[in-house]
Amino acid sequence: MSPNPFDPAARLTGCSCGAHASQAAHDAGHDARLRRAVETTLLRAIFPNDTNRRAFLRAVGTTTATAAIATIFPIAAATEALADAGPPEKKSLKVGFIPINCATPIIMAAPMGFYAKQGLEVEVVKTAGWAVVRDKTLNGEYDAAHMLSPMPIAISLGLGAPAQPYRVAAIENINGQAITMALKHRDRRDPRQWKGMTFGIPFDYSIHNYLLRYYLAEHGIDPDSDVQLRLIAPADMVANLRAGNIDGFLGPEPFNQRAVYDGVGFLHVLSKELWDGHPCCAFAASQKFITDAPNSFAALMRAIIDATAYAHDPAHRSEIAAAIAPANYLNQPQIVIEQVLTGTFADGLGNIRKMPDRIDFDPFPWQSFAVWMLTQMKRWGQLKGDVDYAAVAREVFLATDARKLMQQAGLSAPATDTKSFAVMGRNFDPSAPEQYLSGFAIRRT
């Protein structure tokens, strides 16, 4: 309680509560109380029996106990999170998603309670296609959305839609795509034989488009003149393959595996085999939502990062498959989703393959991913003129925010925002994007 200014004994100097010599001392005391609250909760969880707690502390001492526990639980980060966390400005939120495995963390966070844990009431809304997701987020019908990771870059730059600043808060999945071919092509595995074929991709601004174009071009096929690329919603890819409308597709799961399950296609190559650890989809929001409801956005991010960490553990994959298989989510046979998530699967050519990281979940939005996407946008004529690669990547991919929340959740987070990697054996240095771009023989620029 604040001191009464009309009380002659009251001290009006010092801190806001009147109990400290200065406001700094007051703040330090507040931080200490928050830390003590975190430590108390943690010790109660570790030692439900108070007698065991006392015996442990007497045996090792307070200093040793604190240091030991701090190595396995981020007490400081948890205290900071508690200090930073304010009540959500908006508790009831809508998050749009496309029914594919890439959206696993976003979807599972609803039935498995990750949103509720953050004090949110989130309706995850199944959506028909990427353009619809984009438009519903642009007009504010969705507060945030599952997007293809290049989409927020394109939206921010005004490509395919009016420019509006969008942000990638977290990567939803890495790997988890494939080139699937119709069974009639089982003896035409050499891409150099694919001239004249038609392939499905889910969206122009997608890793699928860029990886398929990359793969074809590395085999001497110009994706704009030697083959036809057709935009097809993921849920319609298998039907189009069955009908003979396309010869193959590079698309998301579970539809590659569903083509095998239905006996209409085979897995030609997994995207992991082209670029191991590549991003695909993202959890994205407009800068307006982030500015207007920062606590709601932070709570959403915490829920998504927690769910992504849970999905990363292979021991949870069968449980997750059961949670996201129902009609209101993926609407797919559970066995199909399990084959994708567990990495033990039929390939449509008579083989059972084991690849535990066929799909994986890592939330960190590496800014070098964004730089690579920008090089491909320029390569294929989607983006013209000079590009400040690093500035766009830094603005759209929120690496600093993700790092902080990952650390608060007790996850390992990279110390840097960029890294080098290789796509089909070609090394990519994010500090030299124009040099990388100039090395391609087949390109529009």
The other form holds:
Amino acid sequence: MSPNPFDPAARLTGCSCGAHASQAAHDAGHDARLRRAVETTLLRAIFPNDTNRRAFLRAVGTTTATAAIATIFPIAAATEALADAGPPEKKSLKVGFIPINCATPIIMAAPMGFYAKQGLEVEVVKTAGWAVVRDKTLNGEYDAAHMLSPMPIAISLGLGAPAQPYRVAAIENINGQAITMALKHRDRRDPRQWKGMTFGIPFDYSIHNYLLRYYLAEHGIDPDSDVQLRLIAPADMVANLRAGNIDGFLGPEPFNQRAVYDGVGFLHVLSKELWDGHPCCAFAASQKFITDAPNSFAALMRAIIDATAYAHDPAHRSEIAAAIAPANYLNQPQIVIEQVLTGTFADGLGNIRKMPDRIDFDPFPWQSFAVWMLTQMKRWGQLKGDVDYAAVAREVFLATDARKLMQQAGLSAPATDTKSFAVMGRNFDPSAPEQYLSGFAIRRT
Amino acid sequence: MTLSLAARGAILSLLILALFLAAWQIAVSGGGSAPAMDPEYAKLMGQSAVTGHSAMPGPADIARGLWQALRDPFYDHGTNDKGIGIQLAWSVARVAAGWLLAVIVAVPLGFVIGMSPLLGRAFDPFIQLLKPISPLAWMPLALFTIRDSGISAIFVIFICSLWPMLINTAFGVSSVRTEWLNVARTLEVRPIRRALTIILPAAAPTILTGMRISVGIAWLVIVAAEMLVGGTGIGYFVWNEWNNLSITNVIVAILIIGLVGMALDQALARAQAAVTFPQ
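One more: the block was the form predicted alone; return the form predicted together with the partner chain.
Next comes the full complex, this chain leading.
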């Protein structure tokens, strides 16, 4: 993508992503990555055992090996085939996002040219709240959108909105949330002392709601009767914390860090410390869009997967922070975004903490994530009656598509759709959700 | 030497403004003391947390922000970052569209209701029920049925502009002096002509009052509606700056919203004066 030379904001020196000296170097860099991806897949196919591959390469030398493989397999042609797999049915797309760090891959793909590389013209539109994102995607104003990962499940099941088949194409970010408390509570770090307090959460169907409830309940606090949970938009969380209307919140970045930056709160616990590798936001689309424009959808997915892989590399985080901080995207001080993305941050209590995986990016939509969310929906009474956990998870979380596209992009994708994990030390087995659910002392079922 | 009342009023206005600005400046410049901070840590923190100063901007910050916004009001840095001039144009266009639609519906309907006591009574319960509903309460319904956020915003403007105009038109029409109507009847004036040459001029000032009230309400509502649906408009601008917790830019936007609202009101006041005549 070349910058428009008549755009006053465009730089003609350098490239569209800012990382390379020129547009040509940028393009070459991408082509090299694509080529490397094809070569990796190929060599993996020829040598399933890595030891054999290394032995072979050592024996004949890299140049000979490349030449030998190139005679039987056209690497260049395969790279090209991957670069343009079927023209997109619809080229100009609208993707909605909420201005928080979870949307990093969706946002950065626009200024850094990941959409353009797939032949798409994507307009990323900032949206005022989760309910509006939901309504605008339901009525077709957006082709795809940034959603909280439980939202497509809720929409598909018809909770809080008319039922419509919705899909999680990719998880955007893992970790990267926190419980932020007002500075006046700095000596009350034990949740058992939190009875009667008020907390902010961004949305009913959010990982934030489930994690906060889980955390409180594990400490013997009933989230429905002992404390008050209030739906508050992220920006309002900081303002309400300053005004003393809430005592704390479990919210998305950058607003936890923003509360620290503004001197009104401290980071009590990072969501990573509750459940390492938990999903947060999702890249979601309606089944209708996926059926009507499969190539556009695949191109979008490739762009998002590509961007997510790029964001996963800690070396790129500062550059990404600079790309997404301006008013057109997150509209936050760059230093705040940088602290979130690099994981070197002030905790609000006078310490600098270093936690490089404070937020991370991994696109694979594990179906066990969906099963866990369903158990929490049932636990807190959002979902009543029997539910076929595995079926809903399989339907909504498109693990197979994501795996295929990830492998095409040369990324290593997990071989299975489910995995077990532990949330606050409690093991979760996705094949026995009811058993997991009945293990909780505080629940509404 | 005594000055005219207008001049004295203006001087007093300026004095009040100066006092207000001075009080504001003093209130925000009270320097707080911040706890000693490690310089490395301080680099990661915001100005107000490091210096202990109030996060509330002073008049000088606002003036700077106003200058920043007005120096280049029509810039376009992408979908989500446009100049304040473009945002205002969107909001004014939405208000104009919704308000004109309301005029088209409310004036003829108000005429019919005002001229017929029977219809007046029949419509009255509905008007009384629908009038006090906050226009924003219609928003979810509009989004759901219209399926387009831009048109939903216009619909909300339409619905909030409708009632004052309808009620004022009906009142203006029904309270035309009976002597004039009787004279017209004596001269055997046809109903259409009676409506256009006698009732309309007589009711015009009341109708214009309704329009003026409507446009004021519409301007109040558009900001809230745009904060909800986002995308473009001055309401979106306020929301976007609020999201950045930039109080300075929020205050700048508030000032500009006030100025535009005043201009709209004055325009209709002029129109009202033009159709009013001494009896």
